[in-house]
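First, one chain by itself: the form predicted alone, in structure tokens.
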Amino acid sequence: MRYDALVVGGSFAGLSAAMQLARARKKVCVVDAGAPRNRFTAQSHGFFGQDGVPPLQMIAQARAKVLAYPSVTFVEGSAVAAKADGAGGFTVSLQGRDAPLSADRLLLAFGVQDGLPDIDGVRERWGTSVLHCPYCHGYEFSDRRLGVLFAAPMPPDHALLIAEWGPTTLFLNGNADAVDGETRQKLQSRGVTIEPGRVVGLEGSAPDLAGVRIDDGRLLPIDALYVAPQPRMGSPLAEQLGCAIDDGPFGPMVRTDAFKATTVPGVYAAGDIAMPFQNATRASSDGVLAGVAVHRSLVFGA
């Protein structure tokens, strides 16, 4: 079967796009590898009408609603290759599957994966007591002992924001020169403690956090640590297809126009791979726009 649109990625952006196409009565295939970025956290917060719901539950419910439309097909698997098919469309090959999938339009919504700091104890606490977004998880740690691990490109004054939720320590992790005099004064005026030592590990009964170990042997009590992960593309498909990729403020981004079209005609991108500032709500909204844009391109031409 040749589909009208093939969506690679079945999380917030991909399913939101598929819903719009399904409601336009287009034949849609959603391919998903089952590894959404937020799978490590127990609850999603701040999403309209879904505050506190586990993200995997949200995705499962959304998938069921999309699959209620008869024109939608869902394929579990990892897309490993994509190319133009010479007939104005595209083919996508899946790992372990002989026959490729083909479609007139291709929407990339495979998301990103987070590269975490190479510090003992970070990975097993990621999404529970080692966090990234205070709007997603800050409220649950209100008035508790908070830490911020400095790492570019996140500026050191990010700790001023985290201090809105509780007493905060900025861990410079050996980068003593990262804070200039003006920034130091601002931090101290908000009660932020500045710790220059290098962080060598996190301690406590994982996934909970009890403290941050410094290279001089001290253990500083902390209940939650905010870090800046280094996002990377969750799939090589955009590069294979020749889509332009830019350096965003927090990692690589597929370049798109206002209607989510990439630099390759017929290929669209949505969600975390195509936005500079990311969360589930924005990914879903981006997917809605992309789904509508793909439908319009099928009607009016790409």
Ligand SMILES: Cc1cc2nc3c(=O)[nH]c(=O)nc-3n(C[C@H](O)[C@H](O)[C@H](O)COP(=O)(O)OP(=O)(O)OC[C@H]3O[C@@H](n4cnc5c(N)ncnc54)[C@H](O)[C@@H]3O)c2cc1C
Contents of the next structure:
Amino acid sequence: MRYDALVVGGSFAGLSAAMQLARARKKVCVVDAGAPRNRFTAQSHGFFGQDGVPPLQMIAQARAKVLAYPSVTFVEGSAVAAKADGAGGFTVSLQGRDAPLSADRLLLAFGVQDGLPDIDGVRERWGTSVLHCPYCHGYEFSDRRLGVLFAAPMPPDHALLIAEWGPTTLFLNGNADAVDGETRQKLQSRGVTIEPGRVVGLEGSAPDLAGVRIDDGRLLPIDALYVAPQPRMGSPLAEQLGCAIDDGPFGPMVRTDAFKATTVPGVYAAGDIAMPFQNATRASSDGVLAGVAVHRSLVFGA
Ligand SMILES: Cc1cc2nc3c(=O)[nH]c(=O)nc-3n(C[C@H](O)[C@H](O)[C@H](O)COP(=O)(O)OP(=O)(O)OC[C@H]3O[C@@H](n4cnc5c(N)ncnc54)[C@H](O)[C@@H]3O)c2cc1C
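Given the form predicted alone, corresponding form predicted in complex with this ligand:
Next comes the full complex, this chain leading.
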């Protein structure tokens, strides 16, 4: 079977795109490996009408709605290779499956995965008490003791933002020169404590956090620590296909035009891999735009 569109990634962006294509009565196949970026957190926040719902539940509900359309196929698995088929479409091979899938259009929505600071205790608290986005999880730690782990390129004055939610300590982690005089003054006048020492580990009963251990032996009590993860593409498919990839403000981004077309004709991209300032709402909206664009390209040409 040759599909009209093949969507790689069945989460916020991919399922939102597939919904538009399904409602346009196109034959769509969604391939998904089942590891969305926010799977580490118990509750997703801020999504229209779904505040506080577990992310895997949100995705399962969305998948069921999309699969209610008869022209949609869902394949659980991982796409490992994609190439143009020489007839205007694409073939995609899946891990452990002999026959490749083929489609006229390819929509990449495979998300990013986060590289975390190499500090003892970070990994097991990620998404619970080690956080990256105050708009996603800051409210739950209102007025608690907050920390910000400095790491370039995040500017140290990021701590000013976090201080909106509670008393904040900026952990310079040995980078004493990272804060100039003016920034130091701003931080201090906002009540941010600056801790210059190197962080050696997080302590407490994980996934909760009790404190941050400094290399001189002190344990500073903290309830939540904000870190800057290093996002990387969830799959090499965009590179394989020859899509241009740019350095975004928070990591690599597949280059797309205003209608989510990549630099390779017939290939579209949506969600965290194709936009800065990522969250689930924005990924879903990006997917809607991409789904409509893919449909229009099937009608009017790529
Ligand atoms: C800890 C944490 C908490 C967060 N909390 C919130 C929150 O509260 N509110 C909010 O709005 N946002 C939150 N976010 C951000 C949110 O997770 C992302 O913006 C959103 O998941 C992006 O959606 P996406 O569809 O682009 O990618 P994802 O949701 O990451 O989905 C990508 C999908 O593609 C699949 N995939 C990857 N490679 C392949 C492949 N080769 N073949 C097949 N499938 C593949 C993956 O398995 C995954 O299912 C959080 C992020 C993190 C890290």
